[in-house]
There are 2 protein chains.
Amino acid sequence: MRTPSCLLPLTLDSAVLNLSNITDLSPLPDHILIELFLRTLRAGKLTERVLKLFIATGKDEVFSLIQELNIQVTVNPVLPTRTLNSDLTSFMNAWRPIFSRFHLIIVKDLDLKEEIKIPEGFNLDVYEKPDIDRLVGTSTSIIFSGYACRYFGYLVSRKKYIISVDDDCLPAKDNKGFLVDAVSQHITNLTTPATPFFFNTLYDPFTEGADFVRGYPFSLRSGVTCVLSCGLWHNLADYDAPTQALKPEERNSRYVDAVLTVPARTLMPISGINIAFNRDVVGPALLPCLRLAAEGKFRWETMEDIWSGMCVKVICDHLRLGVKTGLPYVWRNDRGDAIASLRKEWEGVKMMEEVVPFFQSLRLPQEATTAEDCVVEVANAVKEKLGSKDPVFARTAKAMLDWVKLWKSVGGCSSSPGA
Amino acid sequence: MRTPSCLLPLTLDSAVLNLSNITDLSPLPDHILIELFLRTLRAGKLTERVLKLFIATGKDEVFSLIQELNIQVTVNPVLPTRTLNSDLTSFMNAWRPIFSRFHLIIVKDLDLKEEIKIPEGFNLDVYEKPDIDRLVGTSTSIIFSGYACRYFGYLVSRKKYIISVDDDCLPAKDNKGFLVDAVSQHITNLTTPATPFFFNTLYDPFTEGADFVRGYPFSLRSGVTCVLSCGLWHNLADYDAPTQALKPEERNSRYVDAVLTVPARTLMPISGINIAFNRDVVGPALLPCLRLAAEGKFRWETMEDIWSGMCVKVICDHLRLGVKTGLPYVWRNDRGDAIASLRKEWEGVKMMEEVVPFFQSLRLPQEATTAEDCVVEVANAVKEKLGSKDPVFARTAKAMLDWVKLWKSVGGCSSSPGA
């Protein structure tokens, strides 16, 4: 642990947090400038604007550091979008101001027969059944249909950050009525540190206008890398079918203006509706492996993302990586009849009673140091501890091992899109 | 664990959450009505309005249950207020719409020489040095001066719920511009369950318009008793002196419209500026035992509440009780010169580097089943594990044991106020 016995490191840490207020770094002595640059980098605060601020000093030391570290400022999120609905026109047009800046991946649900319609003006690749068959083959237990089709996009993308939004969601508005740029908010969440080892009562200390409160240990203030950002939903919240059926009129309109790190060893139901993650670090831990026997085409009839979320959270805790939740919101349109889904949903609801205690008590061996290693360890534990309780768990464990193999063979090398 | 194999318990649980939308319970069959009543009670949802709803059914079974359980609808928070400032006129007048409904306790800082001024129209008791000496004597290591004077109020109150607000705080406004009734919000936080064993991404599921999200295990939805509610601060946030000194202009204006349970085994820096707690259950665990050698009269020169907060959180986790944070906000006025405080503050800042790992690894024995038991266990562990690191810890451990003795002798029996 670092003891803050000298004012300089503290001043530098504070300067890192206040970079947005700084317009000129040139008066700084060289060694302090370099130290500030390194701390900025470690804190995930080296945005394009901040980098320009350093470049503007004209100092050779800064230039050589930038070259040495091979720093690139562009961030290119990818958007895999599953589709049940073949006409994406209104969806894409609503997202145009945000998505048109990025390269998109759209994966067509294997069960969808019609051609999909996409308006002009986007930079995108569409993947359909022939592309999937060609890359993945048929010898695997992974099925990219329904909500799980998006995971094919995670597999073939080569971008560091991936953002994924369900196609029944539109951009939301914030509490001042402005359109929420969900991509920017997710990228901010992923590029600023997470603080999973101690709770900060003012929530994300890296948000503008916030900081660590009195009593927060200084040695924990640098935080850890954030690799998963879970966004929320306005209008139709992500409830299960029983809850939605019992509250047919309930819509979520509360704007909670906060991002927070979910503490280490705290599990949560991670929804796949509106998420972003660092593919380089945890890509293989987001996995389409749990498929309910009576899985349907509405969100509340699936548990694939909840399972994947339990896996990725346990893996992040083990690898000392961070998970954030909160902003950004998306506007989620109504779809499906919750009462009709009630019969299917019980399977998923009951399953969590076994799954939660399992993941709460799961500890991974120290030798597991990558997301791939960890997925294999989780899969083996699932087979051993849950395999006898329900056939779904044995199938899931098998699919997780297949997924790691697939990720190693396909996820690591470049691919060309079809269609 | 309860498996939700039948729709009735689910329907009842949902009805409990939706009581605010129900205007007539009389059509319900008797056995369902009684079951709903008991669930409402367990969920902490038996407000005055809801009780009237049950009474309005006119069913004998309901009346006898109310009599049997000795249910009383009034909640009487107590407000201990420490004072550095002898003139409380503007403070009390600002809080009048809220505080005039309740019985207040004001404890005068032992170091304050002047008479305190309090406007008319409040139901209150003021405690000063002679009252404290009479009840506590001088043979104890507990010193009720500075911020610690409030704990004398905690000791002598006989109310179930205690609310405590620093005298440099005024009522805040919500995001619609309405005055925040901090007492009502704290009482809502304390009388609805907490959910420390699994994180709910829509935050407090018992808030109006919210619920448990898809994937949240049904067996954990009943939650546990919430015993501590930590509120937040607008304007001057509760930063330490270094942070405030480095950001002299920073003021908190973000209104985060949320209450959330701090997960089990997650530690946090609990501020004493704006809190409420269930005195019957955790009263003895809020303790004025840590006193810095250079403790001052500004919040950022103290750690007494942070220490107390670490103790109470560890004890709540051990006893399976809940702690919430978030709403309500209070408006905190500027006071003190952070730069002048920097010299004193280092002691507290450095201390946390020892304290946090200690509390994170602390496990209490199963035999400790009350807050008093737990405080004794924590005190013994502090003496053993931290005692040799700094004399402040040995003094604190001794004061904690004295506090439990004091609570047993004074905290349990009735007292009459002086002056």
The other form holds:
Amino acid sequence: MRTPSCLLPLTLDSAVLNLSNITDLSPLPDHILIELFLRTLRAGKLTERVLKLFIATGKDEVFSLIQELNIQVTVNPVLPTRTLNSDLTSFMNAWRPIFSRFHLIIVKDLDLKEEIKIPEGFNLDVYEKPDIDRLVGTSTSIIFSGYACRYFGYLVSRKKYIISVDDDCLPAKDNKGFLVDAVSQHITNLTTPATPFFFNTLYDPFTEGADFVRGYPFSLRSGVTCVLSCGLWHNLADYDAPTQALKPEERNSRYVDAVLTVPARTLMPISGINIAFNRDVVGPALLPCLRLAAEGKFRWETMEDIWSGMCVKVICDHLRLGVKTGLPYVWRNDRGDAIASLRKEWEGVKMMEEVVPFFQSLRLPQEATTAEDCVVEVANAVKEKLGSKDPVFARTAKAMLDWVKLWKSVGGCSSSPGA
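Starting from the form predicted in complex with another copy of the chain shown above, please give the structure in the form predicted on its own.
The text that comes after this line covers the one chain and nothing more.
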């Protein structure tokens, strides 16, 4: 039943004036949502935060208006393509209802020889080896191959928010059978505060149907800026090779409808399978710097995202920023032979016993006030405390310093493939 016409204009005008106090517009009927959007635009109230609020509804009508009015969206999905898959037709078509609304960055693995097959109907840029060589050159220790090719997309994007999913993942479905809009959920996570300094037992207090529980200090209820959103996945869990080899038939089928803030000073194995982050604030802290000697092409044969995740979490804690985990889900296809991968990943399994205590004890100086500053401090500490234990750490420390130089020289410049 529609709101009486005489009350609707007054209600919408009041909503325009109070958008700063609204956290969710998705329950609104489409016609009211569109009218509210237009009134907000006419009133000059369409700030970046308010635009994110409308985008988070996931409504096609909103995205159509944004495109028609040429309003710049601050979201950039980055999709890595690796040697295991050059035909992206089924992947892109599965994501079409979601990704067709955005400009995409696709980065071709340096080791991929075949031409990438991409269906029509997408607004995208594809970066290949000549583009990478032109912008980065050969004087750096950074290698954009395998899963690490995605980091080149992080480097060249100019959007505030970046969302990245592996090319073996498809959109998941929720408990009601509806397609999960991973982009909208990630944006919701990033545009609502995180609460890392006091744990809320009723999940994320800024989601619909939740709030702060009794005993939660009012002085901490405003939270802090969330800069990293770590999604989950159905089907093939992100186990290490030994665990996957012991449980070859185990699959994740549970859909937990929840988002949590990861507490401060708590480390976590952040996976690059399904993440989103605020590039403006922590972009330089997501880095492709640790490479195993026998690194392979499957997730359980790599450690770059685990290392990157511990770096960015320590930096977020230092800068008093938030990290969330939980929704959204993606569907992860089966891939690889865990038993065959055991030898390749064993180096990384042993390495974690050295790495975790290092990051747990790491404290950054107060003079480090940006992500770039913090990465330099972490790199220096890695070289000093871990460099003598394994050559991989000395190489990683150097790569981290090279990454900061790259970010400063390339990360702030306008660039496009083939330019």
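Residue numbers count along the first chain shown, from 1. As the structure is a prediction and not an experimental result, all values here were calculated from the model. The term rigid core refers to the most C-alpha atoms you can superpose between the two forms while keeping them within 1.5 Å.
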### Message
Aligned on the rigid core, do the two forms place the Cα of D60 2 Å or more apart, comparing between these two forms?
### Response
yes
#### Entry: Core fit, then V16 C-alpha moves 2 Å or more between these two forms
yes
### Query
Core aligned, does the CA of L25 move at least 2 Å between these two forms?
yes
